[in-house]
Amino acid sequence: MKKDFAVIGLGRFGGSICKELSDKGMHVLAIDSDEAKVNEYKNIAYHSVVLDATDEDALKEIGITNFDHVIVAIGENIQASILTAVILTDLDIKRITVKAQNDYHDKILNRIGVHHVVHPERDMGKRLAHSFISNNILEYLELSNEYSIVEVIAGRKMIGKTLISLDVRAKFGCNIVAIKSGSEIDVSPEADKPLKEGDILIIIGADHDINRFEKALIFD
């Protein structure tokens, strides 16, 4: 089922979101106050428009309330980002995601009632830092300020051992929720099945617990 998205702000982050959603066949309205940026996406997005997103009447005129999800990716103009978010929440948009510049910006957006606040630079920094530490860490997804999901290749210390013997939940407080082996993925991994070289574990837990698990079993 296709969803209708509006992306406000066509910088690196907003432009990337716009392109990825369009590539996946979604209907995307690309919005920016800079005509040159809008022109860059007129052949990528389903529709593009030059617009000041802090103008409530202009947003109503383009039918912003008809969109399933509005992403506010305004760059360094925090005031414009906050004002746009206020307008969107007042208009009762189904889902609003806003890029935050810092923790103060994040706090205001949450108080306004934004559904999802993202920190792309910070989140990317965490992913990169994990990948720098070990080649075994494939992906890192922050669920909140304290909890994450990581995708890791089973470390040498884990090969040939079962989930029962590793006892990850009791020892580290995090959970192995799935195991990928080749092209197969097991979302209810057998506790007595030995791990093989190349197996990929999907782990969820508090950041400090995941860090303890990585230090003990993943990092060489």
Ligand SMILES: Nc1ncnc2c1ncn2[C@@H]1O[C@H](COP(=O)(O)OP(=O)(O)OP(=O)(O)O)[C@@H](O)[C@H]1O
Second form
There are 2 protein chains.
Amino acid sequence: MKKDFAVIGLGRFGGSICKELSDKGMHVLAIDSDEAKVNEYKNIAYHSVVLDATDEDALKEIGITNFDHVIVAIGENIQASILTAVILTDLDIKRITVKAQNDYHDKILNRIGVHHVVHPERDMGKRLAHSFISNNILEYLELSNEYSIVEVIAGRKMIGKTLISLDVRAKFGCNIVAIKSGSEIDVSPEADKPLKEGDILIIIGADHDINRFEKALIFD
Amino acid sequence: MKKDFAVIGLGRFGGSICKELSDKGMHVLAIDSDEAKVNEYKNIAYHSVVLDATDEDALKEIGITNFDHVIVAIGENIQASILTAVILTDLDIKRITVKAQNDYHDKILNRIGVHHVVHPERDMGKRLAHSFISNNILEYLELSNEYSIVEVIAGRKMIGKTLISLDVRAKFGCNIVAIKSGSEIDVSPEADKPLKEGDILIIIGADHDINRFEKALIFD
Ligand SMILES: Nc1ncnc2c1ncn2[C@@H]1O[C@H](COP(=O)(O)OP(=O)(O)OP(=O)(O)O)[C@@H](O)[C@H]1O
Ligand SMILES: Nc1ncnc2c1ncn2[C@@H]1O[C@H](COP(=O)(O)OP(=O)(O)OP(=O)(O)O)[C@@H](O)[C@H]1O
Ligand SMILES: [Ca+2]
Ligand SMILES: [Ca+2]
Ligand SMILES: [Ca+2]
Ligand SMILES: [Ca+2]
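For the form predicted in complex with the named molecule instead of the form predicted alone, what are the coordinates?
Below is the whole assembly, all chains and molecules, this chain first.
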């Protein structure tokens, strides 16, 4: 069951969604009111069309109701984003994702009946900020308010030690689920293999447990 | 060893970095040429100042060289972003992160000597696109070109089965590293506990192994 996608607004965010979905073999209709943008995605998307998404008739004409998931990635023009969202919810599109510019915009979209509102710049800022705090933290994925997955460079104190001797699970309550060495990733790391300098650990656990682990073994 | 951060450009991305670093107790100097923006972050950041970052003297005056990490999150005005990056690299700032608008901008920043260039909209678009392809895929973290961590809703075929009986590691080569049930997350999931409807699995593995697993057990 392959889904049909329409992406409205081919800025950096919408354009990236269009490209990634197309790369994965999905059929994407790329829509923008700017002809130059549409031309950029002509050879990437399955279909592309120049169209003002606030024009309900134009959307109906291209059969927007046949799409399983419509993504609205109109940015600065909040009014156009909201108007487009109203049209799409009125047409009972199955799944609508809309990019919000701020909390006010988010609130209105929710009120209209859009169920999936995203804040790409805000979420990515939050993610990156975590990795900035320590040079050792490379990646960060929030699983919930309390739990995360982090990618950290093995601390000096860990080099030459095995996972058994470090006993991270018992001592800190978090788990090392994978180890990256150069371009290799081991998702079933052996308990008796000593860690090397530059090894990158992927850790899952409660935030306070990960913090304890980092303070003890990662930060100098 | 607490680092001092300066964030130049308080749009959605820069503003989010400023807020998250401040929330984590870091000292952040918030900079924007727009006074209204600076006022928004006055009570969030440790310090804030209205300043045109392309003005080298102004940057020196506020002691920009004392900061450990300077983040440039100027958007649309690519020229201002590049000029600011040149000033900061000339001043030998230890760590400089710059948001790029496109590949051309990225290339120039690299040529100037900026080592950390980020594309928040593009990266978040890519991440979200993955979660759009299947309603069951909730989160996606790329570990490398070949390996990922994904968060998926347990498929109908998995409900009532234990991890032992599913034997995901042997059959598909990927590992279930955590299970979310409601607001609970178990990062050491027991092998003999049956999965419930709505359980969310966090899986690590090679992309092709995760794909095989998803096709067999997640997608209907
Ligand atoms: N009414 C509309 N119908 C169709 N496309 C539109 C409409 N209004 C704006 N767009 C398009 O949406 C795209 C994204 O808008 P804009 O560049 O303002 O957003 P942005 O938030 O800066 O995006 P990003 O940060 O993802 O680059 C633009 O290419 C623009 O032409
Ligand atoms: N020369 C400069 N010095 C200081 N701040 C600047 C300068 N030029 C632009 N800025 C500020 O940078 C901020 C971000 O710029 P802009 O809104 O164009 O980026 P954007 O890509 O749309 O951001 P985002 O998508 O993160 O919201 C703005 O608040 C703007 O005032
Ligand atoms: Ca724009
Ligand atoms: Ca943006
Ligand atoms: Ca998330
Ligand atoms: Ca802007």
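Rigid core: the largest C-alpha set superposing within 1.5 Å between the two forms. Numbering follows the first chain given and starts at 1. Because the structure is predicted, anything quoted here is derived from the model rather than measured.
So, superposing on the core, is the move of R156 at the CA at least 2 angstroms between the two forms?
Superposed on the core, R156 moves its C-alpha 2 Å or more between the two forms.
For a quick test of reading the superposition: does V49 move by 2 Å or more at the CA between the two forms, rigid core aligned?
Not so; V49 is displaced by less than 2 Å.
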